[in-house]
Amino acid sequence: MKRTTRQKLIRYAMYGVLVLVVAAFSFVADWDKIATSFFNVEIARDMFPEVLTTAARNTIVYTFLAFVLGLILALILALMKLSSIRLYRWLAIAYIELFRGLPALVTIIFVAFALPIAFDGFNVPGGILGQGSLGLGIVAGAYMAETIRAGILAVPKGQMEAARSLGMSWGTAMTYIILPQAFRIIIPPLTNELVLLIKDTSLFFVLGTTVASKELTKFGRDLMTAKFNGTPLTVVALVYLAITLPLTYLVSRLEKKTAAAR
C-alpha cells in the first residue's frame, strides 16, 4: 500500500470515529436537561447588564492594573538580570525564580493577608482592587521579564554599538534604540500574558469580594448557587471569551506580521 493511501485511510478512520462519537454523545444526551440546566433564557436575561457593567468592568480593571505592575516590574527586572552588576543579576534571578514557582492564589493570599499579619496592620491601599491587582502584578512581573529580557537580547548588539559610538550614553540607547525594538518583537507574548492575567482574575475570590467588586467567575458562581442552575457560568463563560478571543486573534496576527518582517 502507497503511503499517501495509507495516510488518507488513517485520516479517514479518524474522522469516522469522530463522527461516531458525536452521534453516540447526541443520542444518549439529555438535550431538554441539558438546555435547562446550561442555557435558560430567563436566567440569563436578568443577569444584564450586571453581567457586563459589573463582573466584565471589574475583570478588565483588575487585569489592566495587574498587567501594568507586572510591565513596570518586568522591565527593572529584566535590565536587573542584563546588569553587568553580579548583585542586580542575582536578586533578580532570585525574584524571578520565586514567583515563577509559586501559584499564583499564594501570592494573592501573602499580599493580602500576610502582609497585614507581619507589618502590625498594614494594609495595601485600594482593597480588594490594590490587593488582588498587586498579587497578580507582583506574578506577572516575574513571567513577563523573562520575555522582555529575550526581546532585549534579540535586538543585534550592533545596535547599541552604532548608538554608544555616536555618544549616546548606555540609558540613553537603551530607551530609544533597544527598547522599542524589543516591545516590536515581544507585543506577541505580551498579549498572550494579558490573556492569562484576564482569567488569573477568578482568583480574586480568596479577598472576600463585595457586591460592587465582584468578577465574572465570582459573579457567575455566586449566581449558580442562588438559581440552582449552570447558566450563569455558561454566560459568564461567553463574556470571557467574547474579552479573550479578539485578544488571541491579535496576537496571531502579530505572530504572522512579526515572522513575515524577519
Contents of the next structure:
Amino acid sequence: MKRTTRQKLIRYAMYGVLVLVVAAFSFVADWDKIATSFFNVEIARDMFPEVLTTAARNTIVYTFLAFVLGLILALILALMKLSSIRLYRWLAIAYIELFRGLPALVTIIFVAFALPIAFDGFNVPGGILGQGSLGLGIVAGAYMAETIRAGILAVPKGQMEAARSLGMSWGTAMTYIILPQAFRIIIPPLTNELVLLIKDTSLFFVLGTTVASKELTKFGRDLMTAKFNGTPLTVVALVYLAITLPLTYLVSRLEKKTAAAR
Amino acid sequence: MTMQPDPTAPPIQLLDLHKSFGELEVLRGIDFKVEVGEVVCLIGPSGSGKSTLLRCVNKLEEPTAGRILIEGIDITDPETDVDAVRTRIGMVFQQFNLFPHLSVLRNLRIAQRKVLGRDTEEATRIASEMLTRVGLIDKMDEHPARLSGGQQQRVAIARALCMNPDMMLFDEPTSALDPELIGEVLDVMRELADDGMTMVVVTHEMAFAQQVADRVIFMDGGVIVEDGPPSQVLVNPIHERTKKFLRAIEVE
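Having seen the form predicted alone, please provide the structure of the form predicted together with the partner chain.
Full complex below, order starting with the chain above.
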C-alpha cells in the first residue's frame, strides 16, 4: 500500500470513530430528560435578574476585594524577597511556600471559622465579604508575589542605575521608574490570576451565605436543590463564562501585543 | 549627614581605590584626581577596569578598599548621604537608559521633581532649556523608543544636565551607536567641554580624546599605566603597553 493511501485510510477511520461515538451517544441519551433537567427555560427565566444583580455582582465584588488585597500583599512580599536583608527574604519565602502549598479552602476556613474559635468569638469584619476575600487574598498574595518579583527582575538593570545616578533614593526609583515598567510587563499573568480568583470565589459556599451574599456557585447550587433541577447550574456556568472568556481573550491579545513589541 | 561640598577641593579624587568582583581584582590601587573644568578621557583595552573606575566615582559600584572624595566629601564614609552627592554627578550610559515608560519631557522632569523638589513649571522650563541645548526641543513629547540612538543619547545628556551637575561621567557614550550617529553625540559633548564642564569620559573615540581632552589616561590590568596630555599619551606614549594598545586599535 502506498504511504499516502494508508494515511488517507487512517484519517477516514478516525472520522468513522467519531461519528460512531456521537451516534451511539445520541441513541442512548434521553434528550427529553436532558432538556428538562439542564435547559429548562422556565426555571432559567425565574433566575433573572437575581443571578446577575445579586450572585454575579457578589462574585465580582468578592473577586475584586481579594485581588486588591492579594496585590498589596504580593507587592510587599516581592520586595521582601528581593531585599538584601536575609530575614525578610526568608519570611517571604516561608509565606509564599505555605500558602501555595495549602488548599485555598483551608485558608478560607481558617480565617472564617478557626479565628473565632481561637480568639473567643473574634470575627474578621465584613461577614463573607471580609472573611472570604481576606482568606482568598492571602492565598492570591502568595501566587502574585512571584509574578511581581519576576516583573521587577525583567526591568533592565540600567534603569535602576540611571535613576540612582540622578540622585533618586532606592524607594523613589522603585516607585516611579521600576514598578511602572514591571507592572506593564506582568499585566497578562496578573489577569490570569484574576480569572483564577473569579473561579476560586466559588469556595465561599462553605461560609454559609445569606440570601443577599450568595455568590454564583452557592446561588446556583441552592436553587438546584430547591427546584430539584440542574438548570440553575447551567445558567451559572454560562454567567461564569461570560465573565472569564472576555478576560482570557484580553490576556491572549495583550500577550500577542507584548510579543510583537519585543 | 549632609556635608557642604568644598568648592576649592578637586571635583573627583580617588585614593588607592581597589575593587574586586569575587576573586577577580578589577581595580588594583587607583590614585586619580580631576580638577575643575578638566576633561579627562579614560582609554584602554576591554577589561582594563576603566568602566568600573567610572562607576565607582558615583558609587554604582561599591569599592572594596580606598577612598572616593567628591568635592572634598568622602562618599565611602557610610555616614555620607550618597544620594545627595549623586545629584551633583551627571552620568551618561552606553545603553542610554532613558525611562521607556515616560515621554522625553517626563524623563527630564522626574528627578527634578522627586529629588530636587522643583515644581512642574520650573522643571519644565529647565527641561526645555536643556533640550534646546542638545537640539531636541521638538522631540519633547515623544517616547524614547521613537528616537534614534543618537537622539536618545542626547536626551540622556540633557536629563543629566537638568540636575545642574558640577561634573559629568560618560561611560562609552557612543559605543552602542551606529557610526553615522556618533558625531551628533560627540558634538554635544564637545560643547559641554567648551562651556567648562568637568568631564570624565570612557571612550574608544581617539579623535575625540585628541581634540577635546585635557588629559588622557591609559588603563590596563586594573592600574593607571600612563597619564598625561593627549599629545603625550596618544602621540608619543612613554610606556610600551600604551604603544601596543595604540598600534592595535590603529590596525582596526
